[in-house]
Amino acid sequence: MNGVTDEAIEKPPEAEMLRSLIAARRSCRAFLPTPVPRATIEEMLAIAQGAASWCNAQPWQLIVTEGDATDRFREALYAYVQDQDFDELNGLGPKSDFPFPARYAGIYLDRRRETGWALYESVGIRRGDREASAKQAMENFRLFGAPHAMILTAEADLGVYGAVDCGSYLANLMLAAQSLGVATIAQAALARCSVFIRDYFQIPEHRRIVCGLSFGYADKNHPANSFSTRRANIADVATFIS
């Protein structure tokens, strides 16, 4: 099992259920227009609220769009990005509230490229076609057609650890959605539009935009949802000291 050679352990049903949810969750890049009922959204949030946080600060706050509000935001966001000197592929353009990675190198660059190539291949984009791949990247700002968007923010005074706590919450939220049959995609790309998003939703200056999240029901027939990413073996990420 992922490089672990110890004898098999007894697996309670809760562990198997969690494993199944994690294995089934993937970033959805094409959604049906069908809205998610408010009661289902609230259940997602209620489950996610159990996330761990430093000193139980629970620094996350959300803006959630529904119905016409999602379409208005989608249209305004895409128009804003088109007016910017924006290159999503190369990280050029408006800046985020939290610094983006300085660079991807080694195995991290390999994994990023593998994911990108798998996506582009799934939608018929040939390797090296920069124009087509840039167009696909811009689908981030159409929210991949999702009927709902979330903006996740953290308290500025809590710094990077407030953002780390929000990462814990985000993981819970995506698994909660998966358990309810709702597809999601976390979007750092939206965080790069923090100036626009802060003004659009009138978010106070003391809140820092961590990321966006588009969600709804997956279009299972869309080619962009036809691939999944690989995960490293345990031996590649864990060092055991005895």
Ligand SMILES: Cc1cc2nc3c(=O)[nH]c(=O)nc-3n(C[C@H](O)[C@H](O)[C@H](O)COP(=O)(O)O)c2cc1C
The other form holds:
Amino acid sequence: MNGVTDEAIEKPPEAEMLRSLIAARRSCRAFLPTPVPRATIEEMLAIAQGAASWCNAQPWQLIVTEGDATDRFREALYAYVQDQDFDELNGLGPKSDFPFPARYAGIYLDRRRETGWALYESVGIRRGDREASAKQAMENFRLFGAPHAMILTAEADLGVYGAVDCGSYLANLMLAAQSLGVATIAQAALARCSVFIRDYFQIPEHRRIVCGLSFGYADKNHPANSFSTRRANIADVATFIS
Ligand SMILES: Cc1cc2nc3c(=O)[nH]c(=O)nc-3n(C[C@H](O)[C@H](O)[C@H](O)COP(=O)(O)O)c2cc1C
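I would like to compare: after the form predicted alone, may I see the structure of the form predicted in complex with the ligand?
Now the full complex is given, and it begins with the chain already shown.
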């Protein structure tokens, strides 16, 4: 402890609201087909627009699908992926605009495995059943049944910091959605299909695909939405220097 107490400081109610919003958000892997009204989507985007970015460049841009456009994209994406030689299990793909992680080792590999197992267990897949796991991973390319897909891109010239800004935006967006009762899942899986997606949506060369995001209303009874993930302790992430 640093000897400074916060007793005299009254906690604003926003702190509790934000805490519960963050605690309630989780990635949704089964959606109802019910579309999200355009006004709600626009409100979500308006809230997320408050994200911080380096030099206030706001380098994020989005493609958002609605109605039949989502189904057309889902079908075309799924057909494309079925033709590819993807290694769904290790998840490392060569076709993303930003390089995928070189490897997950140590604690990162442990966390990755724990999350994967929790997902597979929730839908009744036994450990080591690679065929069933790969089938579940393919649900990424069905957008988990979501009525809307989003493709998030960054300006190429801004390099890695453009992607950092998009990460800041993505976090805001998922919380904004949560505050409006809309469920989301960020999908790096879609970034692996950047060649296809760039062509499909006519995304110019100077934009880099960061990730996809499927959203809609959660199917709360679906087993894939029944598990939650753990987080490390503060002591594992913060070093205080006094
Ligand atoms: C940038 C990013 C990309 C992600 N890509 C995928 C993905 O392709 N498929 C998937 O099922 N989950 C994906 N996720 C969701 C993570 O697995 C999830 O956020 C993590 O396990 C923590 O769980 P929670 O979101 O439920 O808190 C992604 C999350 C982020 C932030």
